[in-house]
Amino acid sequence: MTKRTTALYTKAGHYWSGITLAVFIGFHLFNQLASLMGANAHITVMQAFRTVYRHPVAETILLAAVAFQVITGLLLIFTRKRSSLAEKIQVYSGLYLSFFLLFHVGAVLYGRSRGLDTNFYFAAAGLNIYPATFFFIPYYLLAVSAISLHVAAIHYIKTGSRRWSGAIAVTGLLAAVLIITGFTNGFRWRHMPAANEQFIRQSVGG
């Protein structure tokens, strides 16, 4: 297999795994925004979505897409030169997303192996319990922001539209702030179930 063929397969794999994850992430972010209406609203939406993405076939596809996205993304970063600002934003946001996907998916799978329901309170625990907040608030803010910046950079590279690319980036940044606001009850903090509090304190050594 030639380098050109390998590059084409890598790019195709990255594209299709990206499309798969984009669909899931869109629904996932909608679910996260439901936190603005409270924990019960968030859990109700999550339970409806879980009937699809927790199906063994769908979950296997999603996990495979995460692996493909991270691996092919890193390969593309180290095999292609990036010179413009949009290309650099695409690279750096992609690097953070690779870190986030590996860390986040790993944490969810680990939590499930410990018998925890990885619902609203699983994510909210790190955002509401001191001192974990100092890690998890920027962690989630950067993750949602990186998604929008990555998409905005790709859109600009493909279309040259500053207006729409800027709108995508700003929308993502706003969504990031709203999600953190919802999960922390407007930074008035939420009470966590004992099992979730214990899990997060053991995880951060608090």
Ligand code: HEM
Second form
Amino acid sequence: MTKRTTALYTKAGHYWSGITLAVFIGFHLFNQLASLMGANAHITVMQAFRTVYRHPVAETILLAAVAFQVITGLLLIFTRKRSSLAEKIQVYSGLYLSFFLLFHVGAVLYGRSRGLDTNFYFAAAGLNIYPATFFFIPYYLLAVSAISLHVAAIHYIKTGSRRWSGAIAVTGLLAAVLIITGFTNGFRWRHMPAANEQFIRQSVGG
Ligand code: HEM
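Having seen the form predicted alone, the form predicted together with the ligand:
Now the full complex is given, and it begins with the chain already shown.
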């Protein structure tokens, strides 16, 4: 296989795994926004969505898409020099997303292997417990912002539309702030179940 064919396959792999992930992320972020209506609303939405993405076939495809997205994304960085601002935003937001996806999905799978239900309280524990909150607020805020910046940059490179790319970026930044607001009960902080508190303290200290 020539270098050019490999690059084409890598690009196609990144595109299709990205589309697969984007469908999941759309529902997933809607699920996170349900936290604005309380923990029970978030859990009810998650239970409904889990009937689809926790199906063994769907989950295998999803986890394969995560692995593919991270690997092909890192490979694509080395294919050519990115010089415009939009290209730089695409690369740096993608780099953060690779880091986030590895840790986020790794944490969910580890939590599940330890017998925890990785529901609302699994993510909320990191956001509400001192001092872990100083790590988890920027960690999630940047992840949701990075998604919207990554998509906005790609949209700008493909269409040149400043207006729509700006709208995508601003919607994502707003969603990021609303999700943190929902999870922390408007920064009045939520009380966590003992098992989730213990998991966070054992995993990140405190
Ligand atoms: C503030 C933002 C986020 C929160 C609070 C959050 C929370 C969670 C929780 C609680 C789970 C476990 C789901 C379950 O047990 O059914 C999960 C799974 C997952 N999240 Fe997120 N997430 C956030 C953002 C993201 C983003 C931005 C991405 C992608 C870039 C992402 C990708 C995933 C994936 C791939 C899974 C694994 C699904 C599975 O196989 O169970 N998440 N997340």
